[in-house]
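Just one chain is shown here, as structure tokens, and it is the form predicted alone.
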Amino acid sequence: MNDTQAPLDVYTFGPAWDIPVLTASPFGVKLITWLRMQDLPHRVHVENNPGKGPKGKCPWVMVDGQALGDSEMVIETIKQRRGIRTDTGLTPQQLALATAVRLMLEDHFHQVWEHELFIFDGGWKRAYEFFDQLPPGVRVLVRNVARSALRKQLHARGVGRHTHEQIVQMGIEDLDVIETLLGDGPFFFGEEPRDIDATVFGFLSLTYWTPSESPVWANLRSRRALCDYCERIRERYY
């Protein structure tokens, strides 16, 4: 029988820029926030080498002695193994909407986020500092290799083929969607947070608190409802 009280070990990128969350990874913030929503004991380990994970990406989690990667697959596996039911009471339409929003953030806004922080020169001024947590002997090499590899990856995925102005507009349109759907509610589907709030917070928080000169970052900070949303979840879970 699995020990449902055993702490889960979460491995993710370290924090940076004095942000009030435990990692500079949107997916890491999503996963840690979800664990806290469920009151699941966990330990967060800084691991800046994603190659050590089972899927070659951060974060990953040790669940019942097994290393699992991909934040969404980790969450679904924990639900199954620990007998956790979430999002009860939501309609099929709400569940479908949550999936659509999650995919928009993880597959589209994530590309914009990476471009604005690591490729756009205004963001790179501060993203450069993220690598300062690495040992001095490898810091410069990893910094340059990572940026070059990410530039190629974003071009292959699509967003990197556009002008900066077009990429900014894409990010703003994504924020329009989130703001419209959030409405006046404290959380995405009303008075209590749901699974989707962990994902939304993961991406909004690291846009809101990361010190970047990007127009996308400035646009989010001009939206009182989204800023208040980030502060609300931080106060509740961090």
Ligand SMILES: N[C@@H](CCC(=O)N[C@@H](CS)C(=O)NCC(=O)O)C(=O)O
The other form holds:
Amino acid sequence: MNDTQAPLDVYTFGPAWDIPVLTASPFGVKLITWLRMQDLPHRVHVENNPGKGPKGKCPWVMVDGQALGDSEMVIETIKQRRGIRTDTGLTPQQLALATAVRLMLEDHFHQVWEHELFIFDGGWKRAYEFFDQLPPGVRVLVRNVARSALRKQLHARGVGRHTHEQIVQMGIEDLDVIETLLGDGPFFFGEEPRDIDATVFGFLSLTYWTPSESPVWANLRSRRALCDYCERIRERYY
Ligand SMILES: N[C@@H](CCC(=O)N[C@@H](CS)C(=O)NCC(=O)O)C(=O)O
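Could you switch over to the form predicted in complex with this ligand, since the one displayed so far is the form predicted alone?
Time for the whole complex; same chain goes first.
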């Protein structure tokens, strides 16, 4: 089946904490924001079990009857199959910068974010509310198992081996990079949103609008340009 008009079905974690975006997954926000930037019809389905996805992670998308995982691979596949060209006019250096920034957020800041929301006690105080979407009978068990699995995962990925203070420093350095590169905006590469804005918004928005007592959260909220950026993209696409 290759019905280019059919809405794309997106499966991702549900929202929590009254966030103004549709999912508590930064990769989910990235993907949904990108679909909205391209005006591609889509339906968002709450699925809190990443094990159901083809890569064992949220989000995933049904594209032409096939379940595809990994936000970036999904975007690349949709572009290819729908003949969509994005980021036209950007220089090779800008495209390379976008890739470097995306990987910094997805492979580094994501670990800081997960640690400071779900492992650091000042985040977990409220982060556990994410699991309130689950049926009461399994809620406590799932949230304890999920937190313990995440702790092990972050140790294996690397960031979980550092102290809270070191992790905070790492997160603030990432925010320095984003703030410097964003400059006066309004978007990452100037007047119009580009693909990289979907990723930047995915991570900044879920730091700006989620509750954690982490100094990384306070640091982001003290940066006017980053807060305005979140509000601007929310107004435009949500
Ligand atoms: N590279 C993947 C990363 C997806 C990812 O890490 N998703 C997280 C949620 S934000 C997840 O499913 N975590 C649950 C787990 O690892 O069990 C993408 O771009 O989609």
